[in-house]
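Only one chain is shown below, in structure tokens, and it's the form predicted alone.
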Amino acid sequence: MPYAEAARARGVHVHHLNIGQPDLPTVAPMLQAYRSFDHPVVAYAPSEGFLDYRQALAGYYNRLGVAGDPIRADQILVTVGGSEALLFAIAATCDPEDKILVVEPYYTNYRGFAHMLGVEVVPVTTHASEGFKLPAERVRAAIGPGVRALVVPTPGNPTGMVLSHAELAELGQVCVDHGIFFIVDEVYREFVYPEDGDASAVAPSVLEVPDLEGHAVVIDSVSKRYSGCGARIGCLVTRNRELYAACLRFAQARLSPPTVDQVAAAAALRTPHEDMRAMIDAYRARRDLLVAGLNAIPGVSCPTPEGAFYLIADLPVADAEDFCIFLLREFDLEGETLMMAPAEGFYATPGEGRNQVRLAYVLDRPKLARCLEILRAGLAAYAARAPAPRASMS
């Protein structure tokens, strides 16, 4: 960011591929809950969310389909956005000097939250020249002694990878052998692209994959799904009743999840099945082009995401951070340039990433275009200068 800032100050445009803010309107239902807000006192809520918010949300899930009894109100508890949910998550799973395993490259706040906690995180390697898919057998093969629970992304960020519902019930299946948690971030559930362009299509849930009652945890959010990252609503849903209960303390102990932006997040779910396929329709679309014109420019390459709104991609460049620092504070395409995310700290293993970089692709069709041009002529010129250190900014 402070290479952005000093690119702006020099009069410079900088594009933002670097974080998942989407740029499509809040859904209306959303937006007009606010408007309507007229309590006389923004007072608190229940420590575990609104009784009605928490019955909406239950028949958001099961009308999903869920495996077994269905989903009830006092299995989910609202949190401030999916951040908390995943806090609480592995606060209640783990003591300190445990470990969780996560999938690499995987979502940085999973390693935040576990280093917060006193948590080691165990990294199990994915690879673009396999999808990164997630192999259960390789799950298995990281688990060792201190290991509590297994924390996957679907649809993942950074990568846009899909576990099916029979990757998600081999998963849970290793769990199960080994009596550790399975902690599900599916935040980007309908943000899903088949290839047969199916409408109604949704990520699997873990919560369709029987007989994990007790080992299963999701982690949502509104952020993403109805485009409203500030609201900071998300929720953790469990059946496995221990859980709930240490989750729950932690959330008396932060007293209240956001009155107003419960209602509105309340509202959300009423946003029209066609108002919802345009956005994703709009992912797909952008996804798309950037996958195509990556793919296009020399050296460059990038797996198609099935998924949510990110992707990794090679480069032909030794250090990713260097290049990205580079664009900022010396390169410019007619007055324009490029902000990236550096892949490797997406990774635990050391090494892994150096030559990576994750897009969100959150800017219109005509802005990611731009961006590829730029991506393009910043390559040539990075490579056309002379070997240079990594930036420092002093």
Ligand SMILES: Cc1ncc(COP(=O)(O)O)c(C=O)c1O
The other form holds:
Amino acid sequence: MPYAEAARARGVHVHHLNIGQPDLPTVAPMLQAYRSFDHPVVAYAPSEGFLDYRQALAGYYNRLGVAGDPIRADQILVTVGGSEALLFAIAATCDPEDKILVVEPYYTNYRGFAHMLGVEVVPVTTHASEGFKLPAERVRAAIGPGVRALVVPTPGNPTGMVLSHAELAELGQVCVDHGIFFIVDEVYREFVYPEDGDASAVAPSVLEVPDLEGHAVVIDSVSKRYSGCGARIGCLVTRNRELYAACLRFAQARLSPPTVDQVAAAAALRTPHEDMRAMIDAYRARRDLLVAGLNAIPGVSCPTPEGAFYLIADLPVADAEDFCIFLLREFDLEGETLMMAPAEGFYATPGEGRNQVRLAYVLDRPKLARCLEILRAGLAAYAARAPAPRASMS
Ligand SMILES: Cc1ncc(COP(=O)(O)O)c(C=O)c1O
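With the form predicted alone in hand, show me what the form predicted together with the ligand looks like.
What follows is the whole complex; the chain from before opens it.
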């Protein structure tokens, strides 16, 4: 960010492909709920969240289709974003010095939350050449003493990988066999782009897999689904009563999830299907443009992500971080440059991801097209310059 700020101070416009802040407007029912909130006191909400909101959420999950009995409101805990749901889930399943398995490259905050709790992250590496799929056998091989949970996002950040129902079931079976929890981060559930263009498709949920009642924990959020990141509302869903009770105790300690935002999140559930589709279609069109454009640049390659709004691209550079800094510090194309996230930070395994970047397609298509031009020109300029050591901020 300091490099980006310095670029801006030089008068250069920086396109941000580095963060997952959607540019699309927050859904209309949510904005309307904020505008019409009219209570004399903004009071605490119940620690587990408002009952009517949890009932509405249960309806949402049951409409998606769940295995076994319908999901009930008392299996849903409203949290401060998906972030707090993750924190509670890891805190409730692990003691300090325990371990969680995370699919690598991973959403970096998994590591942050684990670190806060004194929990060790054990990476299970996936590869671009395999479409970043997570083979169950690789997970099984990584399970050792002290491992309490497997944490997987699907659709995935940073890779866009989506687990099929069969893959979720296979991973779930591994968790059952080894007596560990299966924490599935489904905050991008609606963001899938199937080949057949099925407009009603959503990513398979672990709630659809039978016989995982004791093991499965769903992490969810309104942030991306309704383009409402600042609402700070998420939830945790589990049928495991003991685990729920442990998470509820953490929730009681922090008193309450946001009151006004829960009202807005409940309204968001009433977003018309066509509005949701328009949002997903916009992301699909962006993905298609970006993937085709990247693969057309000499030396650049990326698999086609099936979901979310991120992708990992291989660049023809030895050190993607150095290149990202170069773009901000030394390069511009007619007064514009690009900020990308070096992918090394999404890996715990040393050396992995050094030539990769993560891009978030949260800009409109004309801007993405411009970003591709800047990237192409930036790579050519970088290749032409004398090799320089990695820049430092000091
Ligand atoms: C995979 C994943 N999980 C969880 C979150 C947490 O989001 P929030 O706390 O806004 O719900 C994010 C945010 O980017 C994410 O990408």
